[in-house]
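Only one chain is given next, in structure tokens, and it is the form predicted on its own.
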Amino acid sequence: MAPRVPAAVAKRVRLGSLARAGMGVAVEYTTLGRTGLRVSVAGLGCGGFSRLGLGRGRNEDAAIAVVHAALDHGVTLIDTAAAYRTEDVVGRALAGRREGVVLATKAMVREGGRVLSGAEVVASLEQSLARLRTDRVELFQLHAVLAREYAHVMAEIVPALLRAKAAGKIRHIGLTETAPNDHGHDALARALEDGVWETVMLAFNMMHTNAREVLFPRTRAQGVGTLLMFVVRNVFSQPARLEEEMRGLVAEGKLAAEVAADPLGFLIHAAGASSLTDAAYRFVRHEPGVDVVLFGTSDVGHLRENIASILKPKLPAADLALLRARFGHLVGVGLDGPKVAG
């Protein structure tokens, strides 16, 4: 049976026809764990180096332009972020198109070298309704949170989430990694021993797959709506980065030369990908376990690219076993962005 689409998507969609037409595949839907919320697979996510163009010295109009086509072809998930800096483009986007939109954002649980309180992300959820401009979000995150501030949030920064959703302002509560200081997601393994959790954001890409073991079976077996995020980083966009990377791993006993000299020519071929980009994204999109597939970009053309490798079939199976023998022990790989002191 088709999944439902909110009817202000369908009207979307139908409106955007000739935009779908070019892309010649059809926005998907599915079911983001055991919230019931209907999402696109594709999500659009509003920061990473890009920010929507903002980080790449577009304007906010321009920003703003993205997110309208993002919408046009039928992604209903917007995820967001106070540290992103891109809410307030985000709620200008959004006004007169919020039905069936699916807002996501996200709360700091630290500052400098302490920990936050309740009532302080609290405060910062508030701040963040103002700037989108709404009086509630579908998911309301704790951003990038660290094993050994877990307790923390369970004891004082929970139960004040859990009071605001209550009052209506958030629907659904998540927490998200981070990634450059987290690669074996001990955090997230971590929230999985408690109930309040309805989804998670984990790093997971072509040769960063250990959530394939410690997270997917659980988040499948407690119905844990899954974001994926660091899909596409600079290794898979950037060849000079690729090589880089790659000297790294040869040079640490982790890659053998003759493999890193071309790692990932070999999926790139008539039945194959069609680039490094869409390789990465068709990865993910079919590993059992996930649900939404986030992207990012500053053009609107990209953005047509990118929905459109989410929406593509697996990769062939050959090249999924290849990548499997040769990249599957790797931890880490792809996970470039802040890291934590201490």
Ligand SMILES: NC(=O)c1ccc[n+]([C@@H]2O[C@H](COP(=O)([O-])OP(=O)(O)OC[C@H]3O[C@@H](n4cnc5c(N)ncnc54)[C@H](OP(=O)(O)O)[C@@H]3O)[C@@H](O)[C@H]2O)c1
The other form holds:
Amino acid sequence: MAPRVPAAVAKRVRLGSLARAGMGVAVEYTTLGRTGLRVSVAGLGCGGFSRLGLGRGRNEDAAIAVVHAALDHGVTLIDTAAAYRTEDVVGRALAGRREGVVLATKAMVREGGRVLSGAEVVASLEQSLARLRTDRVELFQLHAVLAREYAHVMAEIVPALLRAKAAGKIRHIGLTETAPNDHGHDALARALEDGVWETVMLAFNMMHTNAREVLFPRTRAQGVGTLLMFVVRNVFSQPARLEEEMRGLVAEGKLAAEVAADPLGFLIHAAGASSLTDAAYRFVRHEPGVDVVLFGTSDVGHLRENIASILKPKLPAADLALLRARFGHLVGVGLDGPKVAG
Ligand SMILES: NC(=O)c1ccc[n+]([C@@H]2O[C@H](COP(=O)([O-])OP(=O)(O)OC[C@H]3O[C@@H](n4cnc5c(N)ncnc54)[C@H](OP(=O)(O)O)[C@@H]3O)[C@@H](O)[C@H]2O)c1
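Show the form predicted together with the ligand, please, because up to now only the form predicted on its own has appeared in this conversation.
To see the whole picture, the full complex is given below, headed by that same chain.
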């Protein structure tokens, strides 16, 4: 059954159409920390396994349709990366529609086993700008940085980024973690010791909530904008993956077998969530310290559902309490993905 679309979403969709017609916009926005950028609370992720559909065997026209659907629904934050190989389709999709979009991209800081120089990272930025068909990005992020690379990043790469910023090619700079390899958020925790980063991208989900203690108090105090990833990924979108994760947790003695047998079914009820993905997006959206919830998809129907979920109210208090009691001790669940690229 399709989830009921709240009035706020219906309004947003109509106003998105009005915006295209140049008649004003009033969708749901927030401020991305001290960047001061106004951004939609739902951000389109162009990476992950879906890569706008290119990762699922869809063609480029279908990928462009996903971007257009996001814009039509009022999404203004689009997150891509050189490593995703979606910059070119994003650039094509934004032809004539670039205004008002907060475009975020990233560069890796390593190639093979080698860390890159500042000049190499800026060369990656230049290539990204060409593929995106733009002369600057609102947010440029270093992609999947490990704590052990951080000293090099500060000494060698940040000065080059600041020069690119002064030259007008970047408006703001951010750092993203490599969640599969950094369950404790070590790289971002280290980065928050410096005042240079305006945003961080981090993993946070119903079974991986340690950012609540490790990061959010500090990002909030410092005005560092936050973008969330790994909210759904495979664990909450593929029942077989959830079962597999649960079996692993039972085997490690981290979860009781009775809980693992039906871990999240209690979330789905008339006054609660309509699906696990609905629960997952609503769970993170209302967490203090969360600015933008990224969602990745190949499917326009999923896109609509996800935006609707992100705009829905909090999950019921009793459900949130049970989530915390059952899974609050877990770390690193659902962080599947490439072991190097993030
Ligand atoms: N280190 C980094 O910098 C890093 C790492 C990972 C991700 N990211 C960013 O974060 C973004 C979001 O992460 P993510 O791609 O893993 O997104 P996600 O929202 O956590 O999960 C997306 C997965 O869930 C599925 N899905 C989405 N909506 C669904 C729905 N309504 N019903 C059923 N399945 C649904 C998608 O498959 P369908 O295609 O079938 O919808 C996709 O496989 C990425 O695109 C990227 O921009 C950054």
